[in-house]
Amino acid sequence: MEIEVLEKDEKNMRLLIRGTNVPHVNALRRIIMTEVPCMAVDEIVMLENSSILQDEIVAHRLGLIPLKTDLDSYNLPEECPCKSEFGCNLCRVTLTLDVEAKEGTKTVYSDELKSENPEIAPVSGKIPLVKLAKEQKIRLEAYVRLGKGKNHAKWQPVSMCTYKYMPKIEISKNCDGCGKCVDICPRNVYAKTENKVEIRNLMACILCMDCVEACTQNPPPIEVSWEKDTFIFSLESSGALSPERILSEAIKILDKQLKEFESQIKVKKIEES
């Protein structure tokens, strides 16, 4: 299997993966979305809330705030040595919020959440939580824990994770260069130069076949297909973890699950024999 990094920044990564198949790539995608842990607000203790929003709505909004995650310093609650329902400093981080609108209407943003660990904080400080009218107040404690996306979407480390086949487009010499495929393509895959149609951005193709259907020639000189063992894999981090860390953790988890599956098969064969 060959992997090529096509694009990468702080939150996004796009890979070209060759020499694999759909079950393998889809397993990696599902593990990223459901098994790679990240931090999120799990419980709220509401001390005072005179805002227009109910406690449950405020708690829901807090739970969906992406938080910077430290996988090396904290344990999943079920794996922590403390074995406590309330948690300890190895599996729980406390956030506090104490805000009052004294002079007029005030919008409370995520940067007003104070963390006992500065490394565990909202990814963005500009996420609105609640709007307070004059003399309204909100005071709470929020307990942050590691979790997995299979238990709740707030623990998904990605906002997007997809894959698609690597497109393959062939344009024969019979093309008259009318340009209808250029005009109808929703992703600007083609470009027209003089009396010729050329492929400008192959990887943007979504295999919709609109270009083939729009062609007036019969048979169409454009043939659109895909490479069965090559995929474009894209992921967008919520900001909780870097794309590289998300991918490396997913590979570790997949490798562990495959080894467990292999050992179970061996045990089954031994029992049958």
The other form holds:
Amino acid sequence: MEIEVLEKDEKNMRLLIRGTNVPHVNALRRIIMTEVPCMAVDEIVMLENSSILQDEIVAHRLGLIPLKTDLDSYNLPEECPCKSEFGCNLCRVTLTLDVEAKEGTKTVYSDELKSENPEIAPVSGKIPLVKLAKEQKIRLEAYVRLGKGKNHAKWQPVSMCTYKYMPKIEISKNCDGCGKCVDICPRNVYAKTENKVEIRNLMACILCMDCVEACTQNPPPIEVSWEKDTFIFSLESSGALSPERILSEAIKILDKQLKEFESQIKVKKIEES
Amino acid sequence: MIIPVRCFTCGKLIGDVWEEFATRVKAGEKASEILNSLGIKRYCCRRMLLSHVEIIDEVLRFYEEAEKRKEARNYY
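Now show the form predicted together with its partner chain, given that the preceding structure was the form predicted alone.
And the full complex, kicking off with our chain again.
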């Protein structure tokens, strides 16, 4: 397996993975979405809420806020040695919010949430939580826990994680360069130069085959196919973890699950023999 | 009521760009250009902002008025 980074910034990553197969890439995708832990508000104690949004709505909004996650210093609640339902310092962070609109209408933003640990804070401080009219008050305590995407989408570290085959387009010499494929392509894969059609942006192709259908020649000189062992893997983090960290964490989890699977097969074989 | 924190479909954070989006639309900029400059690429996230109406502002007006009336009553 060979991995090449096509694009990368703080939140997005695009990889070209060579020499692998669908089950493997799909396992990676599913683990990223369902098994990689990240932090989110899990429980709330509402001390006072005179805003016009009900407690439940405020709680739901708080839960969806992506929080910067520190995976090394915190444990999953079910794996924490404290074994307490309430949690300890190793598996729980407390956020507090105490706002009153003293002068006129006020919007409460996510940066007003005070965290016990400054490293576990909302990804963006500009998310509106509630709007308060004059003299309305909101006071609450929120408990942040690590969790997995399979339990609730708020614990998903990614907002997008997809892969597609690497497209392969061949234009034979019979092409008369009419340019119909250039016009119809929704992704602007082709470019027309003089009397020839050239591929300008192969990676953008979504294998829709419109270019083959639009071709006036029979048989069409364009052949669109894909490379069976090469994938373009794109990932967009919610901001909780860096994309590299998500990927490395997913690989670790995949290894662990495969080891467990192997040991279970061994047990089964021993039982049978 | 109030802008949702995340996109309903994909889960991307969109709540934090709403205010910038709303003020720039009011200033007369083209919505599609604002969305592109804010880095909102998918149509699921774009519709979250495009189709949103901040009704909470309308509801809050009732409370603001009630407050004013209370103040007026104390004044006399």
